[in-house]
Structures are given as C-alpha cells and as structure tokens.
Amino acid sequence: MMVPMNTTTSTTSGERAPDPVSVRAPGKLYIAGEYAVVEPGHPAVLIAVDRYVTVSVSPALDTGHITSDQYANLSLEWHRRGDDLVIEPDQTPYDFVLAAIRVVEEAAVALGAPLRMFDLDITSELDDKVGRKFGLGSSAAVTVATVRALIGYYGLDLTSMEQLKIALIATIEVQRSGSGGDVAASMFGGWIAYTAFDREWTRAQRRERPIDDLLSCEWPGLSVRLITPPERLRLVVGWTGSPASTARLVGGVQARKGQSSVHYNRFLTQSGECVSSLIEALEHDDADGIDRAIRRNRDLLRTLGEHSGITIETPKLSALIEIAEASGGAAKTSGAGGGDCGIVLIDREADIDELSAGWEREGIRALDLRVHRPDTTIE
C-alpha cells in the first residue's frame, strides 16, 4: 500500500526546502534468456554490474534544469503550468528521464505530496571516455536512478516492487519492445531471475486505472527474484567496441516471429527450458550444469539469428566466444548481440592471461566489471 511520508514543504511557502537527494543505479548484463524474455512470463537471468548512473536532485525556484555529463552542451530548462511539467521546446535526449519524472510526479499527486521545482543532474560511467556505450543498459539505469532519486526527494513510501513498476511504466512510454529485465537488474542489483510483464495489458490498464491502483495490483507475467551467484565460477566480460541497437535487433525478430521458418514458438520453449536449467544449476553451484546451459543458450540464439535473418552473433563476438572456450570458459553473447558485449563464466582458479591476450589480438577489450551486490529487498 502506498502512503506519503512526511516531506518538507516548497520554498514558495516560506518553509524549508527538501534536502538534496543523490541516487546511483548500476548497469546490467544479460546472462541468458535474451529475445525470449520480451514475451510475458518467459525467463531470463541478469546481473547488475559496478558501473553506475548517478542522479542528483536539488531544490530550485521558478525554473528547473536537467543536465548530464554525457550532453555537456545541452541543459534542459523546465517550469510548471499548474501540476504539468512544461519544456519549451520539448528536447531530447532526455526521453527516459522526462518519462520517469512524469510518472513519479503522477504518483506523488495521487498520494497528496506537493509538487516542487528541482534541478536534476546526471553522471554516467556506462560508456568509455569518448562516449561510446558499452551496452550496459544506460537507459534502464538512468530511469531507475531518476525514479529512486525523485521518490526520495518527494518522500514517498513505496515498496521496491512499486518503484520497479514506476520505472517500467516510464520505459514503455518511451519504447515498445523492451522486456524490463534491464530495469529490474538496475533496481535490485545482484543476480536476478526475471520474467516480463504483459506490456499491452499494462498500457491498457494505464488508461483505465489511477496510478496508485496500478502500482499496487499484480501485473500478469511480472516476477523478479534474487538467485545465488556461482561460487566456483568467475565472470569475465569482453567488449567488441561496436555499439548495437537493442531496439532495432529485437524489433527485427519481433517483426519476423510469425514466419514459420523462424520457428519462434520452438525457440521460446527451448529458451525457457535452458534458462530454468541454468537457474537450477546456479542454485546448486553446479559449474558443469551452468556451463552446459550457457553453451546451449548460445546455440539457441545463433539458430534464432539464422532463421530470422538477424545478425545476433557477429564475427567479432564469435571470436570473443571461441577464444574464451579455448581457455576453458563457457561463453555467449550478452543482450541483443549485434556488437556490444560477450560474457564468459570460467573457473575462478583458471589463468585467463591467454584469454585476455587473444581478445586483445582481436581488438576486444576486457571490461573490469564486478557484480553489484543487491542493495534492496524485493517486496
């Protein structure tokens, strides 16, 4: 049940302004279940990683500002017309941030919390020094960080699942094809098992239900739970240096899934079985079972790519995987593929110098990433 917490009042009333709030959200990587997870109820395994987007919110007077270190020359100004947030002109690339602000403020109004002016500043570690993204879920992380920062700023008492739902609503108001797994990983941290909500149901309910009712009800298909990380295996991540468009790749498969040659329903069934076996192996620290599931998921994704005509495993990703396999690891693409990252699970005692050298020869960069531990319970 959502209830407003005690909050300080607006500066326009002459009382003390709310304290500044700063929240960071981790990036993510998919371990298994890509493409299938966009269908409601189909499972995937993800992790949160220790690269972050930080959102800081501080009081403002008549005009608020949104700034980001990624867009140093673009400072967005906004003001209020009644309870509406008004931007003149409506500017990108802050679509996810603006959607998150609007949904949080809708919840705040429903809870009787007064709306306020604020400045919002964003800093990101999810790209390299020249601005190329690593494929770690920057849109999800900035959405989660914005939602959590503003919930703190407005003093709203929301469960972690209600906060997740706010972030998911914000994302589907910007894009149509996302599963929300990246949002859940950024929200909860650690290793998670995730199944996607029914996006069309949520959009329909959004039109019919007040926000507080929608946040408190059960969502068809949506589930998140923390799972046990492997004790005997370490994660190694390689970046191809080629950013990929998840929306384009997933949209391409979705556009072709009705074709009999794609065998989409068979893929969904086999992916579900594979991910379920991976979760069971993780829970029992069964290194051999984990390796088998990772390799099986790679095969399923390659076959999906071949049948749909979508390049999921690029030549560089194939090189990343084959070098890792030659060193004794189990490897696959991470996320939609088409570039970005590949992941390897390998014995903690294994010498990975040869793996790293092989990647370097192929122009593949090993990313110094660790799992961001869970910092909130799922409730």
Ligand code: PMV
The other form holds:
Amino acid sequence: MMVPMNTTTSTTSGERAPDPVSVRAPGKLYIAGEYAVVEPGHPAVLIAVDRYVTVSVSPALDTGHITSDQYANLSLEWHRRGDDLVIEPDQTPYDFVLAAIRVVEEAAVALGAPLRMFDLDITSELDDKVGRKFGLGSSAAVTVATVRALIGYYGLDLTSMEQLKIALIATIEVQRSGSGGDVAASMFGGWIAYTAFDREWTRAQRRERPIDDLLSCEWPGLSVRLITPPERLRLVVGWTGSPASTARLVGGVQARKGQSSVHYNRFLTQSGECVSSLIEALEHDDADGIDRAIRRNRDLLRTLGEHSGITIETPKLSALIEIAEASGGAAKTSGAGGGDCGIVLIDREADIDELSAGWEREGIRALDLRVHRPDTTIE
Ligand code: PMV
Ligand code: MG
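Same protein, different condition: the form predicted on its own was shown, now please give the form predicted in complex with this ligand.
Then the entire complex follows, led off by the chain already shown.
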C-alpha cells in the first residue's frame, strides 16, 4: 500500500534534495458530543474552521532548524545521530512537531525512504497576534500540518486514513488524554462525524507491531465520516476571552467517572443518542431536529459538569448561549468548555443584530470564522 514516490537522494552526497513543501491545516471546533467522544466508539460532530497553521519544510545540510512565529526567539536546532533526530533538551514548545516528525520518519524508514535534513517553519493563525488562545485546536493543526508536509517532503504514498493514524500516534505520544476529534477535523476539513480509537489498544499495538502494519490495519472504535449540513444553516462563534485547559477539565471528569453520582454510563448513552439524532437532522435538513439536539447536548453537558463538580458552562458561556437563544439560535458550549468558545446554529435568514449587540455588552467577541471546505477524501 505505501511506497515512497520520490526517489531523490541525500543532499550530503551532492545529489538533488527534495523540493520544499508547504502545507496548511485548519483549526477546529466541536459542535456536539464532547466528553463522551473520549470513550472509544462514542460519536461527536466537529467542523474545521478557516484559520490555519502552515508548516513549510525545506532542505537543510548538517543542521536542521525548527522555527515558529509563536516562539519568535526560539529556533530549535537539531542534528542526526544515525537515524535519530537529536536535539538539546528543554525545548518542549515543539513537542507535537517533534513527535509528528519522529512518527513520519519511522514510517519513511519502514517504507525504505532515505531520511534527510530539513528546516521546518511554522506560522499560525489559530492564536491572535498577542498570543491569546481561542481554543481552535492549535496542537492538532500543527501536528496535522507537520505530518502532511513531511509526508510530501519524503514523497510517501499514504492514504488519508493512514495519515490520520500517523497524526493520532504522534498526539498520544505527547498528550495523555484526548479523543483525537480535533486531529480528524484538521485532517479532513468540513463537517465530520467522528468516533474515537482506543488509546490503550493503540499504545499496546505500538509496542508489538511495525508501524506500516499498524497504519494499514483497522483501529477499533475509530471512524470518520464527512457530513453535509443544510445550506441554510449558519454557524456563529462567540469567544469568552478566557482560555481553558482541556486536559484539566477532561482529567477532572475522568477522575470521577467511576462515582455512581456522576451517572457516567447514562451520560454516554444519552450523548450518543443525541449526537446520532443531530447527524440525522443535519443530513435531512431538519431544522427543528438540529435545534433540539443542540439544546439537549447543552443540557447533558451541563448536568455532567454539575454531577462531576467541573464547571463546563461558565457564567459567561451561559450568557453567550442565552443571548443566542433569545435571537432564535440553538447554542451550546464548544469543546471542553470552562471558557474558550460557544457555538450557535441559526437560520441564515435570521437577524443577528440583537445577538451581536448582546454579546458585545457581555464582552463576548464574535469570531469571524467560516467552515473550511473538505480538501481530502476519507479513504
Ligand atoms: O476544548 P476543546 O475544543 O479542546 O475540546 C475538547 C473536547 C473533549 O471531548 C472534552 C475532549 C476531547 O479530546 O475530545
Ligand atoms: Mg476548549
């Protein structure tokens, strides 16, 4: 299934180096199914948004550099020792990038592609100019952009699902929790229905199987499908101004999920039913069904937060939602909550002047985002 398509040889031997490659990957937002989606096989709906991380890879000689506009003063230098990529310790801001490089290179070696030196440069639109995080999934987008740029640089012929699996392996090597829905949204674009892989299964397989084998086999629980929402549906995104830690919030729920008072299994079942009905309604242009599912998911998440002692819907997110509801939209927290963004689904014809004015009074900023159209097929 996978053979290197590029057969250009090493720069040090004086032969032609690969052409530079530049890839951009979009950020994401959750529409529904948060928290439940971290359990393998449970569904969520996400979108990719039209703000991007761009990764450019170009040939280098003995020393490679990794640079980013996010860390203007931190140019990371690296060398090779055999096939290993060697860097000085303490350069952690590049964790996801380094993990992505290592996993792609492991695949390249398995496919017989010679490893090379390169400079890798990152630019991001996912945080604003002063570095404030909107919660649009910058770690996932930088992982996806790095994976895709290096696959291009090495000329590896991998399906889009194999590319997704490389990016997922890279993220679990850095991060303890997370469903990978953000990675899938960034990889495929558009609106997706996603169910998560089993991290423990993947970790165990990783120790036992060669990477090419792991990339081509079925992963239990993992599924991604593009969905086409109704034309009339408009997405409005509000930003609360306060960044939230997904890892801390998810960790809080995970730590308490065994307590009977959390009713975790009931939450998983109800979230699954709710997300399935949302997907059905999106695909059948059923505006009432969409509104019902979004409102139901808001309630389920609020209840989960109350039962587990975690603030998913902060007072500012409640204000964001209530103002949107008053204008006829269906609204909820997006992602882990605790700050970051809320989303509103509303008819394209509806007047949103009141909504905008209400948000402004509450210090909520409407983000000027659109859905990034799918640019790869899922295969
Ligand atoms: O807050 P975000 O946008 O990173 O989303 C987190 C969504 C969760 O379902 C709570 C966690 C996950 O990894 O899916
Ligand atoms: Mg978030």
